[in-house]
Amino acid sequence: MPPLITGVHPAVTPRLLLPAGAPGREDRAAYEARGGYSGGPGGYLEGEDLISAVAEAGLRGRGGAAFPLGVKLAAVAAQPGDHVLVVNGEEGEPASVKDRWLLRTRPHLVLDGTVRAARAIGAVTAYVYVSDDQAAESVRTALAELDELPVPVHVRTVSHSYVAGEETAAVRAINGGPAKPTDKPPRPFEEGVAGCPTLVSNVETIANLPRLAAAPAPGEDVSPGRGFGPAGQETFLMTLTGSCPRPGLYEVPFGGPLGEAAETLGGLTGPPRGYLMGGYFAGLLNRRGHVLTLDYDVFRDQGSGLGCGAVIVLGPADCPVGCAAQVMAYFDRNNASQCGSCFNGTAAMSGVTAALAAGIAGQADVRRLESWAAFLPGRGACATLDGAANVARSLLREFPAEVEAHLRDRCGQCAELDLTAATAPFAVAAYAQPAEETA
């Protein structure tokens, strides 16, 4: 796949992604320009009036499980003893480049938000967890432009893996152990790096704090204007992947319908035959997708997510059983290999949906494939089991019909797969182009 373009949709103005016809990397100088570093007209709000204006905001994290941010930040801040702040750049997820983007081409922004978050929980000490080199370096060198920082940032970067950027994962790497889940109790909130309460957030979800860190003029409301959904027009980052003919990262609004997005932005000119949301994790839609608002909710509410914003886009020469069968072939391989449940879960989902690719199913092995997407979900360390469950449920789900036809005959659109591959499915370019103009 060539290198992804960047783009911002026309209804928004850009928060996150830089304006159109923006050079490269943000260094310090360009940042402050643009108003980095120097707070709201009050300077900058902080510990409980700031974590106030996120939970009034609502934004929730972007890493995948869109818990509020508000609630984390307060989870920890009310923790006994010293705190510390990881923020969270390993982007397991091979269908998403936000995180790399934003740390390669705005770590100011990253680091803003990092001193914001820190302060509010009053962490001792900073981390960037990353996988990614040239992330990491674009990092070192913000900081080595900065002056003294309140808190301490150290770079901490890791081998990259699927399960490496799950948040006891990242804790346990930090602590000088394998990138690799932990079974909880206890949550980092309550004992993480260095036994001390720990928030660990998404990488973009950290670089919308410093807006909102911004404190008003004496007297002026600080709601308006900061609401993270629909009402408030807020944005996100879309990596939009898959057949689609402009595929990109994108800053999309809230509350419009996904197919909107994706037909003004990567250029679909109707409803594709289906979707894989929120990376591999949240699963498989139907073209009833392309209708769907860009909410966190109602993805939720149709069992199914936005994740972390992944979306990839399943053309006509695109078989959603295959797809199904290739994407479970990677959690089969890239799972910790800790968890009995695990292990062994995605192994024999894996197996029934090749199986079913293949063309060489019977209905017991669809039954079974039902019956573990319904008992297998919270049985692991971490989430990668139920990441495979929602691949299975959907897909029995939201095309039955494929899925029968598959039990009568092979299919010729999954003929030529090779799930042996080592590569991941639908993975994207790490490297993103500079902002360009989007019609």
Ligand SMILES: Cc1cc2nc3c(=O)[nH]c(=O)nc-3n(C[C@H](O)[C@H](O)[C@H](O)COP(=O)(O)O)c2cc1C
Given for the second form:
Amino acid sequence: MPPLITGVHPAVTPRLLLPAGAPGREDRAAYEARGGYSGGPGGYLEGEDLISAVAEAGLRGRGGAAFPLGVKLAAVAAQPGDHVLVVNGEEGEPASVKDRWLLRTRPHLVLDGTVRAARAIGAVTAYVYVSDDQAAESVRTALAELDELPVPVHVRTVSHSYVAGEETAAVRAINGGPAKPTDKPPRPFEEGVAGCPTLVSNVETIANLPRLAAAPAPGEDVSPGRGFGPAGQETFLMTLTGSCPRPGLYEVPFGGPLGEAAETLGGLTGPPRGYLMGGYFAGLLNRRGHVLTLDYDVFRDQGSGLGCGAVIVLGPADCPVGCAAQVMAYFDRNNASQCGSCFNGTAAMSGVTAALAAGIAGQADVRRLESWAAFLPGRGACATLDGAANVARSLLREFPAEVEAHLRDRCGQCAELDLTAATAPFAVAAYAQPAEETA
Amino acid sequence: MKIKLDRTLCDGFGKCAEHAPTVFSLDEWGYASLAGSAEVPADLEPQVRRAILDCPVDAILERLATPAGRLTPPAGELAPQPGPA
Ligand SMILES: Cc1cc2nc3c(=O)[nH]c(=O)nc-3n(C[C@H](O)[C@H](O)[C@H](O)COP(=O)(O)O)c2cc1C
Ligand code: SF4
Ligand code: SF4
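Other form of same protein, the form predicted in complex with the named molecule, not the form predicted alone:
Expanding to the full complex; the earlier chain stays at the top.
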């Protein structure tokens, strides 16, 4: 298996990735040598001070929903009774590798953040929830390197699946049930692990906390962005796959155009025809995605999203209909098969995208796809069905001419696809899950 | 009254929408979601109670106000969970 390519955008100093040339996994001594486990000149911000620093910094959840962490911390902290923290490292999304990279390579950064988050919400227990064996081993080794932590931290493992990282699936699995979502309400912040108000946060979100929790010297103002590495430009981890010569994991600043980041880091094979955003979740963008500013709100306003930061590049010769058909077939196979609207809806939408790819769909099929894409969002216990509807809706919105062409002629590229193979399209080969191979 | 519909339990029998079509919306395969808010107006309560009783899989629940934190276990370590740790 080829090693994972990693890289940092030239405009920033890495905060989440390691500097170029750093040797493999970072142990406790190496993390401490970079300033870890000590906070800032005034130690760590705690409790409400930390929660306001996080809110001021505007840190959004990196698990896909981009929900402000400050709001979530405050919501859990305000609940009565004991609280629990779940650090979500399951990374069900096959086109994303960031959480597994962080856990395998920088477990102490994640644990430092875990302790910060646990203290901010007054958690009695914290769980690091993972499916990747190497990630689990790395965190266990890191825990063994540490003396007693102020909050007990446990590693919980589950079998990998697309839905196992959904927050209620994580809670249900830790409670001893199957790693499948439950319907809301309650949400975990109301009632989660052992019935306690529970903060479920993504590994990358948590990895930003040691920096934000770094307290200034006594007498100085709280300044978010202090801590490890220079203050300034906020960054996020982007997994780049698809038609780029150097697919891999990159640390990227917010605020620049998507196309520039993709071209500078992963490289391009020519002017991209479009992008599939947020892994399989946030749908397709046509070539206009190239100039959109990397910002959660900008992408949301365009009916798209940055989601978990996974970006799949459609090269000049890639067919967007074939891309949608592959992803829809994956949703059809990998939903949790619990909610009727989801297992029927994904099968029905996948039927149409497969028929388009096979050149046997008619206008009526496209109209049915359009109506499902509008009617089905919100009808599942989790957002998987919404993700599938995003793919359908965005295909019709962004690529109407291509859809139209597939009604007339058989597409040569789609003819090559095997939609029945149990593969995860656009997965990063270096981190492919055992049950899946890259397509 | 306030209700919850558990879509992971619903088996698509459609009983609920027969009784209270404005509260329960069915998809084309017969599976239900709430049409609007979980808060049921007083005049629709009798129909919704019929739906709750008639749902063959008990997918519809009345959400009784639970005192917050009721399920909270005593402070300290949680009981160990099954599975690899
Ligand atoms: C089908 C599905 C799968 C998900 N998988 C993951 C996952 O693997 N890892 C993750 O962190 N969040 C995942 N999420 C999002 C979580 O439900 C939750 O929003 C997130 O862990 C919260 O962390 P954040 O606020 O730091 O983003 C998934 C959501 C859905 C709907
Ligand atoms: S919406 Fe789909 S994936 Fe989510 S719980 Fe229901 S069946 Fe499972
Ligand atoms: S009556 Fe119950 S099983 Fe039937 S559609 Fe309504 S919720 Fe689903």
